[in-house]
Every structure is written in structure tokens, then in C-alpha cells.
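In C-alpha cells, the next block holds one chain alone, the form predicted on its own.
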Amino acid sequence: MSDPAASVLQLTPRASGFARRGQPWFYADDVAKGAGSPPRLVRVHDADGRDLGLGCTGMGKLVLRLCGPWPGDGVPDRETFFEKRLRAAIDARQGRLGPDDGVRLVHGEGDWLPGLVVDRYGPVLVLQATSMVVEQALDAIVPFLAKALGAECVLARHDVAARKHDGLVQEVRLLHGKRLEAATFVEHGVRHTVHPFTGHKTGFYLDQRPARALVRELAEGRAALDLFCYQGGFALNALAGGASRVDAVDQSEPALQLAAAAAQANGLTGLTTHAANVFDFVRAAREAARTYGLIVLDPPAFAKSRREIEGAERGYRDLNRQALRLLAPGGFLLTCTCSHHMTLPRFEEVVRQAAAGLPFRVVLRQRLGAGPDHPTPITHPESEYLKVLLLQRLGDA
């Protein structure tokens, strides 16, 4: 490169002590000598000159996103970053890629690689870019993850809002081998089909891999209920685990249809289907008197920014309570939020006001997150957006 201190950008002493203490998101302010435009991987240095390892630029408010320690102090060519970085992070899964195995391949920050998740799907990748520099070098990072992994198909699900904050166009499309519209993959010995084209997020919820473990180990000879229920995963690890019914609600009868599907594929009967709306379908169970051993409560986020916490804490309030109401004496609830805006404190008090004042004790049992695949940096709190809770009615006096 022609002028190497273009490739570095010094940060604020203020700054600096937060990336030692692990953060590795920077604004504008934050940043001393270099420029952030256009977006592409730096050398960062702290106020004082000592190396941080590499960055890479944005358009948007966070100016530089941290990519961990790199030897030497240059900057190295996107090939060979990308390949380093994925090489690692392919290495870190190499017992969860089997060609019947879905798993979270690549996880931004938790890889080194911020603005970068990657998917797989048996034969299928799943590609999300939220910044310009992972989207300027799709075309090394494609051949490479697709030559490594013999996948049949690439896609990109670029249909996320955070990439307006780069600049990047919403967008699904092809990027490598054929058109794969539906794919396999075993996951505790129940099988899913997921449509990486069309689906939610990359197609399915890889993160929630350990609490349907959960929920199988907890099912035996319980009535279950699923809400918001999507294609079923939970239901079917219910079954799976020898639940004597399942009742899955959720108000998209595609989804209700792929779930049921995969019932009769996997051999697994006892699945009653609702399209209904879930905070509807909770209380007209309460005033029916249904009651079942094992409830799980997995919405969708209701806080998508901070102007929505106050909202989405009654929201979840309500439907902790009515879904606690529905709990038979000595029955389950696993509760689930995706939102990162709603810490686990802040969820666990949510909860707690939920059970107050109902007439029977509720313990909480365990605490879950995503799998291991979806690694989190103890310092990136930010990156902890999937909170689960396991409790449990205990049998009345």
C-alpha cells in the first residue's frame, strides 16, 4: 500500500481503555487520527501508539468494528484475512459438520468476523452481510467457505434491516452453485426442512438448539403447548421425547403446514395444529381450563429498539402470566426472549412480576442461552440476545 498510515486509525484515550476491556464497537468520537471512509480493514492502535489488532470501517454510526489480533503491523489483503478467519472459525465447528448437521458457521463479533453470520444447512450456506467490507469481499468469501464445505448452494439473506446502516441494499439472491429451495438437516435425531430463500432469519433457529434439547429430556407423558411455534421445532422434540399431545399455535399457516409436515415425516403423531393469534389463543385456553405439563414461549422480538422496552415488557408480562396460569401443578414453562435490548436482568424482573400474586410457588430451574456455535464474548454483552428461563410450578400443598 502506497501510504501505510492510511491503514491505521488511533483511537481516544477514553476509547482505548474500553477496547482493552474488550468492547469492540467505536463511533466517530471515539477515533483520534485515520478516517473511516471508505470502508475497509485497518491497524488500530490506542492513544498511546500500541497495537490493537485490526479493524474494519463503516458508513454508518459505528465507524470501526474490532477484528481481533493479527501478527505483524500491516494490514493484511482480504483474501487472506477472510481465509484465516474462516478457516478458524470452520476448525472451532469441526464436530458439527456432518452432511446431515445444521450449524451456526460463522457469528460475527464471536468470530472475529463482525458483520458477517454464515448458516449451514447440509449442502446449503446461508450468507447475511451487514457491512460494506464482508460485501465488498463476497467475492473471496464465497468460493472460499464454498470449496472448504463442498456446498451445492450459497445464498445471501441480505433482507435484514441493519444493512441500511452501511449503505447495502436489502436483497435475497443466489451467490454460488444451484437453486436449492428446500434443505435437510438431523438435529437431536429429528429432522427439519428448512426453505433458506423464504424462511425466517437464514431459514431456521439454530440458537434455540439447546432448549429443544431441554424440552425433549422434559416431555415424557406431558400435554405440550408450543406458541409462537414457527415450523414446529420445539413440537416436534416434544414428541420426540414422548409428549402425549402437543397443541402448536401460531398465526402463519405455512408454517403451521411445514410443521405438521415434518410431524408425519418424522414419525411423530399427537400434533394438533392452531393458526390463531397467541395472547388470544392463551386466554381462551385459561377459560376453557386447559392446563399442560410443558409450555414453551418463544415470540418474536418485541423490542426491536430501545423506544420499545416499555411495550414489549407488558407484552411479555402478559403472556408469562397467562402462560404460568396454564401450567398443571408440577408442569414447565421455558420462556424465551431474542431481543438484546432485554437484558437478563431485565427479563428475569419481567418474569418475576408475571408470577407475583398467582396462588401457587413458581422456582426458576435453569438459565439458557444459544449453543456453542453462536459464541458470545464475555465482554460483548451486546452480542447476548437469546435469554431462556426454565420454570416450574411446584405441585400445590
The other form holds:
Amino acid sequence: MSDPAASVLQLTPRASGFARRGQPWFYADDVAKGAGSPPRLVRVHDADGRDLGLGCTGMGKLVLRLCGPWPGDGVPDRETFFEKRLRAAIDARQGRLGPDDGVRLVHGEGDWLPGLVVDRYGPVLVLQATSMVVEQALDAIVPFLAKALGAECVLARHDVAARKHDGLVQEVRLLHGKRLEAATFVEHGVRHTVHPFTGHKTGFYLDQRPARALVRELAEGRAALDLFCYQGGFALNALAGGASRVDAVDQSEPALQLAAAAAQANGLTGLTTHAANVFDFVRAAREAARTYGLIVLDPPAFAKSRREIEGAERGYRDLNRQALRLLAPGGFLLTCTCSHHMTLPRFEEVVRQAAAGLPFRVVLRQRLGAGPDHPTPITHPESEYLKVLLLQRLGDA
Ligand code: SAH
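Starting from the form predicted on its own above, please write out the structure of the form predicted in complex with S-adenosyl-L-homocysteine.
To see the whole picture, the full complex is given below, headed by that same chain.
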């Protein structure tokens, strides 16, 4: 570090208060001294000169994200920083790193690695770098991870909008090893096939692991409906848990083909896939007076921004109401939102409105979220995006 002063960034008194309360994100007005640009690792001080550990600066509105305590008072080189944080993230997931496991290995802020997500599917590692600091450190991150985990294929799923803030290009590319178009992993005894270069997100929704376990537990003897099923993560678990049959609905034909292939590969029978708009499907099901003992409702994020929240709330309310009406007495509805802007209290209110006035009682049985491999700092509610509620229609008197 030739000029130590250049590596120190000082927060304003107001922002120092936020930092003391654990808030990790800061904007241009929060910085008293030491600009965000160019993006780099910095030492962060509060307004009284007290050390707040390291931070990572950026070019978008978010000029600083904290990345945790660090010994001494300087800034480490990027190899040292990333290797230490990655090692800690790997250590935190011991027991989930077998050759057949699927796990989120790095979850941004939750691992004090803002701007980085890494998912592992057996021999494949999928990275998403959404900050310039992480992008510039890929030359250190990729070889370290490939070696530590014995990965055969490491790729970048850099086709995410968040990269625009730091002026990074959208791309999907191989970073290390050989191009594996498909990888498999086993979860709750079910083998899932992931297409890391072309699938949604990094290929699979690893975050729903706890909810998939719950579906498996509840399914015995029930007719199940998996709405917005993608490649059937929930449907397969319902079948493995003893569901009498499962209707799986998605508008994507390729996703449904993967669901059907996965059912066959796992020796699970009773799956019927429906290529349809969920809104049309539930209306038709109601008209036909069909009911289900277990329904999963896991739509894409309806609200991508704060401005879209009102329309999104209407969508969630209507869908939840329709789904509740398809429940048989005693039936369960597992309802989800993965929208950051839909907070838990807001989501519960929408579901409450959906249930109001129905001619049967609906009770809330459980609240769930993403699994422990998606750590969410309690002081940073913005990073808590997935909310899942288990509701039950009580049996008729
Ligand atoms: N439940 C899935 C993830 C759902 S992702 C899992 O656990 O893996 C959202 C899915 O909704 C996508 O597969 C997308 O193709 C589908 N989708 C989005 N809008 C839809 C609509 N109106 N009707 C049917 N499917 C839709």
C-alpha cells in the first residue's frame, strides 16, 4: 500500500450510527472522506476514527459495502482477503460438501463477501460476481475454489442485472476446467439434474431446501399440485414423500421435460406435467371442482422494484386466494415469495386478505425461509428475500 490514506474511508456521523447497528450498505452522502471510486478494498473508519473493519467500494448508488473485521489497521492484498473469507465460507458448510451434494457455498453479505455468490452442484461451481472488486479478484478466487473443492468445471453466470451498477458486462462463460452442460446432486434422497450454463439463476433454487423437506414430510397419501414448478423440485419431493399423484404446472416446456425426466430417473411415478399459465390452470381447476391435499405456490418475483409492489400484491393476493380455494379440507398450502420488496409482514397481510371471507378456516402452521447455507445477517433485512408460509385449511366441522 503506497498511500495508506487512499485506503481509508471515513463515514459521516449519521452513517456511523447505522454502521454501529450492523447496517452494511452505504451511499455517497454517507461518506465523509475517501471516495468510493475506483472500486477497491478499503479500511473503514467511523466519524470518530474508530475502526469498522474492511469495506468494498463500488461505482453504483451503493458506494460502500462492509466486509467485516480484519486484523491490524491496513488493507490486505486481494488474494489474502478472498482466500481467508472463502476458507471461512467453506468451513461453515462442512458436512454439505460431499461429491453428491448441492449447496450455496458463498452468500454475499452473509459470508462477508458482498458482490459474490457461489453455488456448488457436485463437481460444478457456479459464480456470480456483481461488483468490480470481486470481478477483479476472479483471478485469485477461481483457482482457490477450484483447488479447495476439486471442481471439474467453474463457470460464471454473469447474466444478472445487478452487474450493471459497476459497469460489468452480461455474460455466461467457462472460467476453469471443462464445460459440463449438466451436473447432478442429491438432496433429501432425490437426485436433481442441473444445467448450470442455461438453467434459471445458477441452475437450481437451492434456497428452497427446507421447504422441499417439509413438502416431503407432508405429502403421504395426498394429491399434490406444484404451481410454477420449474424442473419439479417440489413435485419430486412430494412423490418421494408418498403423494398419491402430482400435477406440476409451468409455462416452460423445457423445464417440464426436465421434471418428467427427473421423476423417471428417480423411479418416481404419478407425475403429470401441464404446460400452462398458472392463472389459467387454477381457474380451470376450480371450474372443474378439483381439489388437492397439498399445494405449493412458488411464483417468480412479481415485484422487481419498489414501484411494482402494488400490482405485485394484487397478483399474490389473487393467486393465493385461488390456491386456497383448491384445497381439500385438511389440505396444506405452502406459499412463497422471493421478492425482496415483499417483506414478511407485508406478505402475511396479503395472504390474510386472500384467506378473508373464505367459507373455511385457514391457519398458519409454519414460517420458513432459505436454508442455513444462505446466511442472512439479522441487521440486514434487505438480504432476506425468500419467505415461505405453510397454511392449512382446517377440516370441515
Ligand atoms: N418452484 C420452483 C421455482 C419456480 S421459479 C422450484 O422450486 O424449483 C418460477 C417458475 O415460474 C419458472 O419456471 C417460470 O417458467 C414459471 N412461470 C413464470 N410465470 C408463469 C406463469 N404465468 N405461468 C406458469 N409458469 C410461470
